[in-house]
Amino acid sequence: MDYLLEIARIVDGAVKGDRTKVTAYVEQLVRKLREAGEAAAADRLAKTLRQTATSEVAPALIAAPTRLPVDQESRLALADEERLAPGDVRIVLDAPVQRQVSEFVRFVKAADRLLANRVGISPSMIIHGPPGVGKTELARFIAAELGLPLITARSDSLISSFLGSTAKNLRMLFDHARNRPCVLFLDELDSLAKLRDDQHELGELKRVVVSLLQNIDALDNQTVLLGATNHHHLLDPAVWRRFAYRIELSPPGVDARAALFQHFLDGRAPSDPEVRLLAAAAESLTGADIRRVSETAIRASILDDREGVATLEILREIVRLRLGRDVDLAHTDPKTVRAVHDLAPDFMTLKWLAALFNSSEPTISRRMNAGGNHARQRDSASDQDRDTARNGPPARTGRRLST
């Protein structure tokens, strides 16, 4: 049966009461309705739903579900809310987690089916991973293609420093959840979440765990719950009982490399050789890496009045990042050169690293020779990409850079 779940939830809250959650899921059925081209039952509802708005008691709850609990005692937001809509947000993710994020998303919009049939749901997802690696807009993506506000809990207004008050705001928080259609997005759980036999964490924030867990528990099995941590190891075995899904974002594989520049250079990207010899150079970098050293690059670009970014330009940052701040790429020492040659092997040829060190290519090449070393020489190549790749940049200026 369609629409199920918003038929449940409104029924849940007449029964108690509950006009403010009535309202939450009049509205969002209203909406499914018109996405579904069933227009004239939507403006019924919707006319309903103003009649009632003009009654002597519902105008203070009708704007309720908007609302975000606070802090009582700083007075501060325990959320942010951000709307989105699908296609908002684009993420690049490798191929097994894509299937992964796709998996749960059909599931949860699946939920009218599934309860039509008496199965049982858990909608809620931990996400975990170094920084960088776009746990934050996964989660996102996921509220955009839900076509649901996300709700990110701020852990630095949740957590008190007044006994007790962590887990009074933490209920209050939840209970916001549970009374409108919304994703609750639990960022750096592991601040709410370490484990309760860790000697170093004083009393109040071990029961400000057992808290936690009492409100996921409470949650009924329609509310969209996703957590993320940078420190996963520090999650207490009890939270990741409570999450149906479990998702490890890494590093991007070379083809999502690419794909993020592509996407990040937003027009402005070289051409497909160039961009293959930057993902291979920016191996171990995170999305937040390649994004920042893309929009460094266009800024560049808009500054000199180019039309194209400076694909050099990109490569000493990538260099940079990987090797360290402190390379020196103006003097063309042979290990460094060495170093900078296997960031990316099949692709960094003479050409680049003359460009690199703004050298010369015998001088280069004498340089990989030093110590027995000789650098890789390909003079031919089935692969066209990398035979573009490899005629190297034109000489030394600030222009883009073409094959």
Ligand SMILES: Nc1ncnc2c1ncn2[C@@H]1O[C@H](COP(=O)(O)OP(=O)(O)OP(=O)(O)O)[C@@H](O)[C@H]1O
The other form holds:
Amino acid sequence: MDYLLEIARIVDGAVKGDRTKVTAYVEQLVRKLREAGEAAAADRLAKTLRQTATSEVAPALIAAPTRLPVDQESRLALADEERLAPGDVRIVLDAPVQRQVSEFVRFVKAADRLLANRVGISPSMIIHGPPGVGKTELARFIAAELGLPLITARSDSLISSFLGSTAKNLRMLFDHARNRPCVLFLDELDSLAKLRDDQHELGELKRVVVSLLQNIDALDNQTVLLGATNHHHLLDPAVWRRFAYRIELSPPGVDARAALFQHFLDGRAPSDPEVRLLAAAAESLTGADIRRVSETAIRASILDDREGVATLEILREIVRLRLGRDVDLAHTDPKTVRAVHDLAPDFMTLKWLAALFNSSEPTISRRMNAGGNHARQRDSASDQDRDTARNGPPARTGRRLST
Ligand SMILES: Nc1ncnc2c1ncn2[C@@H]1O[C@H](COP(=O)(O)OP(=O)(O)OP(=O)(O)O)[C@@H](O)[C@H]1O
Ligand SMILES: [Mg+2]
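One more: the block was the form predicted on its own; return the form predicted together with this ligand.
The complete assembly is shown below, putting the previous chain first.
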């Protein structure tokens, strides 16, 4: 049966006299009916809702932005709310992770049908991985694809400085989420675990974890719950177990890196072979790193009045990120030349190396073939060599190096 989820929640709200919940789910039902082409039914329900609203329900409850619960002491909101539509958020994932995410979204969208066949789903997912790999962005993507508002818990205000208030805050936040169609997102869950660092806070941590578990357990199977953490080993195992789906995000693979460069460089991306070079060189960098270097390059190209970005500048930035800020590209020290070459051995041609080091191909070739323990030598490239390297972007069909 279609719309079972909404009908069940409207009935639940009506039985409990909870107008906010009834209103929120009737609104969702109206939206779904419209999407399904059931305009007459949608209009009729919307009309009923409008009449009820003017006669009985306070207008504030109908207005789109909901009032978010606040910490009693600091008066800070316990969450942020973002409304996104399908297609608003673009996420680039490695293929197997993309499949897991699509499956999750498909199950949640099919909750009606699954429930009607007495197969429940537990729509909860924890996303874990190092900083900058797109955990928060993935939660936004999922909410957008589901067409549900994203309510993101703010760990700074949730963890109250007043003993005992954190549990109260958690209850208020979960109550808020239970009463409307939404995705509740507990971002940076490890911040709760930080209480463990402070001996005085250990008792508080236990109370908070117990309260978190109780709140999660009290969710019926219809609130979509997402969590994210950088340090899943710091997370209480009982919290971890509450999430039915677990997704690990790692720094992107080479195809995803190429797609990220295309995405962030937008219409200014260089030719495909150059994007492949950048993607190969950017191994181990995160989506956040790729976004940063791409945006820097776009800014430079706008200021220089160029249409495309300078591949060489992006490459230089990648080299700095991977080998450290101190890497000295002013000198063709053999060790550095080889280290730069080894960042992307299949793509780093003599021409690119010469351009990166502002040197000449013969010099680079000599440095590459020099013994590994050589002391740093000053680049002896002639002025003419340097000028050659500076002239425009290097050709893309340079020889591969044999080391
Ligand atoms: N896989 C990705 N696809 C698209 N954009 C990404 C991806 N990874 C990172 N980004 C970009 O990098 C920015 C930072 O990513 P995000 O905040 O989601 O990382 P995070 O894993 O939540 O990091 P943290 O652990 O520091 O909170 C995002 O705004 C997004 O633009
Ligand atoms: Mg994040």
